[in-house]
Amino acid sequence: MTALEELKKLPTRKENPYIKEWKGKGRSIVGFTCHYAPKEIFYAADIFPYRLEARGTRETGLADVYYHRFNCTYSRCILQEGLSGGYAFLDGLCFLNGCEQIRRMYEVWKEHVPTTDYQYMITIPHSIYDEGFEWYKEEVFRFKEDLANNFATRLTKGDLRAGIDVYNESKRLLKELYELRKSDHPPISGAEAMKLIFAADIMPREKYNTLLKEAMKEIRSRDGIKDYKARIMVGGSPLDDTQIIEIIENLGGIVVTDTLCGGSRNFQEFVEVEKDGDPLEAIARCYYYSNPCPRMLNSFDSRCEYTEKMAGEANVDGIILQKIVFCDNHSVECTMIADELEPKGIPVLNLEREHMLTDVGRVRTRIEAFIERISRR
């Protein structure tokens, strides 16, 4: 199996060999729920950070006992996996108040998922300002201390710098991948690229970097994809599988970039540490001041500018903003972005969906009509 094939395989949680190998060595795995979780700190503590996802979840019966139907199916599916034992391999969880639905999950998980003993909530201010940064920096410091106390690690400045180096390397490689996708004839499909991105959070990061370096050699040597009708950007609610991307590409589109929190927004900024600087403060600064998500107030202009910039650099013909039903943050954001970009000649499709994509026919019809509208041929 080549490195590229291994990255694209995306094993399920029960079949994940990296989890089994890591746990077999007596090492800890801590889950996290949001882009603002400082993953470099996990690495510095010799902890495998695993981003919670719900690929393959098909029903939410257990979660519905504690969540109402107006909670989004993304959060309900993740909670379903926790309640049904799908995350029994975790030694802990780091929650963040990225949205009210995830914040509520912290309370339910703490009371009703006994397999996860260690749980921590990092709170983030709802706007970007200097006092808010001091708040978040203090939250990150407390988390680092709590992690060290509970998992018996020292977490020195040297450890933190090592974590920064490893994650900066991932960012460099993913930036290169996205640059290749901007070409007229991308050497990799959008579905393949998203699998490579998802793989980052389900395996140890050093292993991921090694595989991605090798996979990039294969990708660079490929012939480019020429037979497509339209170049498309995807944004909106979190994605943890490639089903929507595959529908787009099966209909003749090609996804060449995104503005997803688990995609491009996850590696735009490097953690920069001065020679004598504090690595913990550098980590907090990078996460807090990076391209903000829709939860942040008074930052819409910068998010819209980022969307327009990414679309222009990848020469897209249109943007598909998929939003999960009852996803409060993205439901408002997607509409506002469409209202801003459509008058500038950038076609936008606002596509409502459930995490469990059961209404494939409707989704397919809307995407097909959009591609026909923006088709190059």
Partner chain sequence: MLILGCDVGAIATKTVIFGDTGIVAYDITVNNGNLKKVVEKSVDTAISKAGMLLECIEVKAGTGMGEQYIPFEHTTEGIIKCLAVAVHRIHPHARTIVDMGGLITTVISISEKGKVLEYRTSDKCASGSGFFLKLAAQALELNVEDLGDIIIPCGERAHMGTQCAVFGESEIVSHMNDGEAPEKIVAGINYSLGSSVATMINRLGGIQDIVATGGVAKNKSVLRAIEEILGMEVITLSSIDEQLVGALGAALCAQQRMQQ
The other form holds:
Amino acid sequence: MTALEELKKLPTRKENPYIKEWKGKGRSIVGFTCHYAPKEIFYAADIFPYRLEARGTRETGLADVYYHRFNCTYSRCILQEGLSGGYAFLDGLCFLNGCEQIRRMYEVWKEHVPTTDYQYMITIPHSIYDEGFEWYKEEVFRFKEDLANNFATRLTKGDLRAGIDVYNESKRLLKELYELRKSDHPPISGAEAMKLIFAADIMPREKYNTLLKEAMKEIRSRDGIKDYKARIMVGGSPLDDTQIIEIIENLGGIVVTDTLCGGSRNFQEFVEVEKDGDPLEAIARCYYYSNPCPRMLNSFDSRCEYTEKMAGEANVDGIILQKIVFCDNHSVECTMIADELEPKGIPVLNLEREHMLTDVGRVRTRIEAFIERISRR
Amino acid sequence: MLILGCDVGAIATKTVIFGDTGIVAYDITVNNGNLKKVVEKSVDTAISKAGMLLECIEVKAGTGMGEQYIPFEHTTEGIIKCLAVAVHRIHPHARTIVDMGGLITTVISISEKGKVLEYRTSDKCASGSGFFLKLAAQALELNVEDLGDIIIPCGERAHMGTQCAVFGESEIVSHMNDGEAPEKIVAGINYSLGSSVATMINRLGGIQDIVATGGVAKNKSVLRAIEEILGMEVITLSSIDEQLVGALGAALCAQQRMQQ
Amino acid sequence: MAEYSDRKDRTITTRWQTTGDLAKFILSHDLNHLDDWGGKEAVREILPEHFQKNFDMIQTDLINCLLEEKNKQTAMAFADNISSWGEWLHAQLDEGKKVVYHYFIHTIEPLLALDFAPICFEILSGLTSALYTDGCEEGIDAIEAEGYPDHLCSSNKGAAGYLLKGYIPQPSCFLKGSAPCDTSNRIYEWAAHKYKVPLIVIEAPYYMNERAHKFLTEEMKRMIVKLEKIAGKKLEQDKLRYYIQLSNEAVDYVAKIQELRKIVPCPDTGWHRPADTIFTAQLGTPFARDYFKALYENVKERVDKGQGVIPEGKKEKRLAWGYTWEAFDLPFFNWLENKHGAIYTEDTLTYFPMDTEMIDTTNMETMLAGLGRRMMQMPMARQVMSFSDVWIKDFVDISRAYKVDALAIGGHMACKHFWALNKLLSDKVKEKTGVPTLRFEMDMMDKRFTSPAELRRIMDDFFATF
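What's the form predicted together with the partner chain like, now that we've got the form predicted on its own?
So here's everything in the complex, that chain up top.
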């Protein structure tokens, strides 16, 4: 299997070979729920950070005992995995108050998922300003202490710098990948690219970097894709599988970029530590100030600019914003973005969906009509 | 002494005439249009089956969401209590009652003495109810009564992801368009409904014996799905039609009231 | 008699003011039910003409509920409040004062001291929903028509729709505490963007500890700097002290009423409890103080006479509302008393914790620290901005202290954070106190979701199991 194949086919949770391998060496895996988790710190503590996902989860029966139909299916599917033992491999879990639905899972998880020994909550303010940064920085400092205490690791500045280097390297590689996707004839489909991106958060990063570097060679050697009807950018609620992108591409579109929190928003800024600087502060700074999530107040303009910039750079014909039903943050955001960009001549499709995409017919029909509208051919 | 119990539900109106020996006569009439007329018809049918006149029945009790449409004087009984009293009378070991009605599913946890400890009704949504089955049957051009006969292994069920009736209908259509066999879709629907009911039972702790009542309890496939998920047996009452339990409870509650 | 404004951007507030005057007019007559005077139509004919249109809009059940003997006194306080608040607000607007729309979980003393005209955004939906047959549905429909989803909170949607319709004044800024929910945050972000005015955020930290309190105190300072810039003037210590004293007086009455409500039989009526939340958003004004003072006197009078509020011969059932009330049907709580003997102890949206402190008005520093602390204790902010143990503990405490017989948990559809904790809340309270719980879905301000009739059916079923 080539590196590209391996990354594309990397399974999640129980089937994921890296989990067994990592734990086999007596090392710990700690999950995290949200983009604002400082992954470099996990890594510096010799912990493998695993982003919670629920790819392939099709039922929510156990989660619905505690949650409700007014909670989004993304949160319910994640909880379902927790309750049904899908996350039994986690030694710990770091929650964030990213959104209402996930932050409240902290208590349910604590009561009803006994396999997770260690739980932590990092909180982040709802807007971006210097005093808010001080709060988040303190949260990150406290987390670092707690993590080191609980997992009995030494966590020196040197370890942190090493963690930062690994993640910065990933970011550089992913930026390269996105550059390739921008070309008129991208050598990689959106679905393939997305699979490479998902792999980043569910395997050890050093290994990921090695495989991605290798995979890039293969991607570069390919002929570009020419026969597409429309270049599309995807945004909106978190995605953890490629179903929707496959539908877009089966209908003749090609997804060339995104504004997703697991996607492009993840690697825009590098963690830069000055010569005598504090690496921990640099990590916190990078997460706090770059690419705000729609949960952040007073930052719509910067998200809108980012969306426009990404769309422009990848020369897209239209944007598909998919929002999970009952996701407050993204549902308002998607409508606001559409209201801003449509008058500027950028077509936007607002698409409501469940986390487990089962009413494929409806989704397909809406995407098909959108592609017809923006088609180059 | 004869007691009339009438349960005006969302999909059907049920009447029982209860005497010293048990249920003397009963009727189940499907609601269509003017509810007052439906109630009159159901009551008339039951009474004439019993060979009686309305005036000769001393105690009349009503329950259910359409109880206010009962056109004659009667005592009003809460449906939750009615179900608890009736199930406890017939099956004293019952600790959990699952009433799966036309629009609402209710799970009730009761004590050894039949007292209601806690209950939860389904959400304001047709998903976990008979109405959902009715919609599904329509989309598939089948009779709702026949949906329960289809029991197939889980690997062969069509997957229904959502528990929303509207999204659900759209899913059914997607499956049909993909050429999925109707029995697999039906099995998927039954499983989906059973799964949402099992979740409700879990919310109340799922203590045995679990007794199922209401029209949907006639659907064996839904019951099997609930059992499969819970890993527990779900009982139906052999001595009474599943739909009549509420009406019988109303009669029993009225009787208790008199004895107090 | 007051002159009523016919300006379109005062549609809602003038409507309230008129209703307040109209209610005072009706309540001043010896009347216990509209039927005593021949029904609604007959009463309409004898009303002064400028009241008639407003009278047609008001929920008939509400008028009859307010006319009941036990409710009359508090009804008068309620009517007084909306009438005098409306008159005051319009005078502020006439003087050209700037409108600040603020969220309901923080108090407004600094806004008053800086001569703003503060309007609580959520109350626009809540009070309109409570008073009128058509509720705030027009506002809700207006914002949903713009493509915003139906699962957002109706308290924000109604007001946002009124902005779109031009029924309320143009804002000079929005003030938002970042807790408790994403749906409110998003609507404020939308509104500030749409109307191109600043959004001032008071960041509410997640924890209930000294670190959070310190941070909130600093947030108060930062907020004041931003507000001063918009106001074009400095905050004066004496002025702030004046409003905080008013606010302290009101909170003191609230605390006293809460204490008296623990008595069996309960001396307080239930119909006004949603209104209490509304007037909590006015803390700092004389109107809130007067309202809670009148409530206190009403309750105290009953205590002195050893009276309860349920019909004689009924057994009192003591209900706590584990989350919210609904606004669209105030007579519902009166109906619970009359039909089921069920009284209203506490809920999440009016409850001040038993250790609520008065704000120390010694100097600027103590006042700002006090405002920070107050925000941590304000109903809803308190339970929702933190881990769920705060919420659970409150209701375990309430269940014990108020000898609660049942916990009714009406879940507001839009509150995702609540739905994620509903079972934990009900399990823990039951486990610790043995109190049975009822949980159901509703929308606090949109009666199309769970109708008044359905609410009553739910409660009938529940009480039948007692």
